[in-house]
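What follows is one chain in structure tokens, specifically the form predicted on its own.
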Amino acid sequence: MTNVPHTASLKRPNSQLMWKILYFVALFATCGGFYAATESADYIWRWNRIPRYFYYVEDVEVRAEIEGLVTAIHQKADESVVVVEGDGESEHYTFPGKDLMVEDGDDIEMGDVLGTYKEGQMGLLVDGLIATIEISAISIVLGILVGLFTGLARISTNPFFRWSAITYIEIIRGTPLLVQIMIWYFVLGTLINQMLDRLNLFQIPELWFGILSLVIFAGAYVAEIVRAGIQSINKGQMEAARSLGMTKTVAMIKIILPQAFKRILPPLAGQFISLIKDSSLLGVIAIRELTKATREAVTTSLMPYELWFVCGIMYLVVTFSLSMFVQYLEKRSAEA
């Protein structure tokens, strides 16, 4: 009976070692296949043009706006002033380096150049990325918000909160995304924008719209996730809550939802990432997130396998360090 584990406890080791060299030779083989596929695909690879479109210096030209007479320059250590004088109005031109195409006293024209500087720019790839974060940021904290008041409605004792919000769960998570943003942008958009403009208030703009489509659309499931954590906690702990004196709403904040969230947090971050990743929804509102951006400099440039795989990349960048941030959190509740 004795040597029956220790002979378990051998084997283990060596079924658990042929499974990683098979999982190696398979990641492998993967690898070697996708390569051949391409050399057989006579497609000629630029990845050395890859950085251009993270970041990238630009001449910049610094341009006379009026006709007049060069009166003086002045350079110090690390910017030039140029000073253009005519018909009665004076301009000064100031800008980083010496590169001056002008001279003392020289006759200038308007959109003459009178020098240049290098400057650093993004590339189109970083403003994507950019613009992605900071509309699912947006949207993940405004879809929280709007998840956890529909749950709690949801499971409401009150008809009115409870039908309203299972009408709006059930006609959201019912209706593809993508035609949720063409009503938010074409019809709601449109209405709102319209009725704004005669009252002579402030647009919104097209990207708020989109926003607010991730928003409510978001919303609908992170309301259901809410509601069966809810509802997973044993009902007499809000027994319990309510026979200490506790009120139905404290007992809410104070001891089920801190319960549920730690049940919640796996499958709200599962929702999380499917945002971000729905976020290059957005694009067919002439919305420039990380896909549009990627498109436009696939259209520019004529390197589609590359700059794709850079875009794949770099959306697997954000949902793994999102996926990593909510392994921390749950480590973390799970101590408290």
Given for the second form:
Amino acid sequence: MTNVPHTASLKRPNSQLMWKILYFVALFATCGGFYAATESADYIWRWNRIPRYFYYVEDVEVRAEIEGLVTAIHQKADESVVVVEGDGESEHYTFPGKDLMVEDGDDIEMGDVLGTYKEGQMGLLVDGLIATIEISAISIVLGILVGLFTGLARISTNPFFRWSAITYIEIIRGTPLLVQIMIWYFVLGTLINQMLDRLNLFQIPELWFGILSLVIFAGAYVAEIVRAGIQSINKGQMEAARSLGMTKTVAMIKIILPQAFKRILPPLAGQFISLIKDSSLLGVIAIRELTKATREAVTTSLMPYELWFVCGIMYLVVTFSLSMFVQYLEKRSAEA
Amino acid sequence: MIDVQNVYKTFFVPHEIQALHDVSYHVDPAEVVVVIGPSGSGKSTFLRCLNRLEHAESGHIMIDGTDVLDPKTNINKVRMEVGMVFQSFNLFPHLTVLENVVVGQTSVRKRGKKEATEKAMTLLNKVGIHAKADNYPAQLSGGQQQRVAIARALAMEPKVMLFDEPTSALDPEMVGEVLDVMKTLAQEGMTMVVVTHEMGFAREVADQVVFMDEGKIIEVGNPEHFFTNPENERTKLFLSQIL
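Could I have the structure of this protein in the form predicted together with the partner chain, to go alongside the form predicted on its own above?
Next comes the full complex, this chain leading.
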């Protein structure tokens, strides 16, 4: 009897080893084939020029803002202070390093360079990535709030709330996000800002119309996640809570939502991952997130192959680490 | 304590069915009533109508002088006085045993946390689960969960307790511990309506036994009469099948 599973377990890895080898062969063939194609098209790879889009060192010049004499120079271990006096004014210029361009007693014109120092700067792609993450994080937080209330309205017995929620959800889920972004920016954005202008009020920056479009978009999907989460809780829970004399609202807050939230968490994180990818569309309304930043870098550098790959990999790193986190959450909530 | 007059209830889903047909009944304070009958006879519906978990469409249901079916009645006030125990326990899985017994007291009875916890511990002690107060329901056996559910209902200090097949979902060896708690309650003078298939419990504890079939009350009597000398043919048939 013990022989049967034994032979089976001997046979399986062998047959699967073939497929595993085939996988790697196919992977290398694809990459190699692609590389060969770019070679034959005379594309010159310049990977060494990619790091500057992440981090670069810039020379910063410190310039005088008044006319006068250099009356004192103090140099400490890691910073320099130049004092300029003239016309009853006196200015202190402090900057790191010891790279001075003037001496004590020098005549200084306005705008003269007093010294220089080097400063590390975040590159274009990192700026874009930070913008992408910020926009997505704000959108998902607000989207969850919108979705929570819409989801509750969706399962309400009150027809006003229920129909409103259904209308909202169906419109948003039935139209492309790109179209929604265009409408927010070119139609609603223009209208709203014109009206604010007429009332002599502030103007809303375009970034917020971009975020708003993502919030409304995510809200509709979150609403369906919330609805499914609440409806997945056994009917007996609501009955038990109500039979203790709890009102519907108290039962929802104390009994149903805490349980539903646990189940909602993994799909919510999945929605967040989608949102990060969807935020790439905001480039069309001049918001400089990762995709738009990459496009700008491509225009100035003429390195489309490297930059677009790097852009894709950056999205992949963010979404993949998030989905790992989601798996961890799912495992934990399965244990609880 | 409970007065039911000419109650009708129809279900339309999944198909139209007359669940209760002109049901009238009266329960005195401290009385223990056991409702028996074949499945689909309307006994659970009858019980669930008493605290309006099911909304009867006509008739009157008076609990301690308040008409449950009157739209002006604050049903949550009535439910505070009517404890309910379910077949599937329905403990709150995200709360500990202690919190299960506390949550109703603090959010409905508006008791302080300390008072509610003391009350909860007393009740858990009474049903014999005090050692598991900090465990979660999933870590308890079915019998223990049902005893916690009874403590949860008692914490509201109800005047009436409703039991909807409290032992049907239990392994046979756990039925006894739950029935013992219920017997103690009955001896202490709690007004109880119990839907059950436990004929031993009915015989031993019930003041009145009600037999229901096809949405109607067919026969009412004390256990003595009921189990030795039933009059109705359908009662006889039912008893012969289960005894």
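Computed from a predicted model, the values in this text were never measured in an experiment. Residue numbers count along the first chain shown, from 1.
Novice: Rigid-part split between the two forms: do L268 and I138 share a side?
Specialist: Yes, both residues sit in one rigid part.
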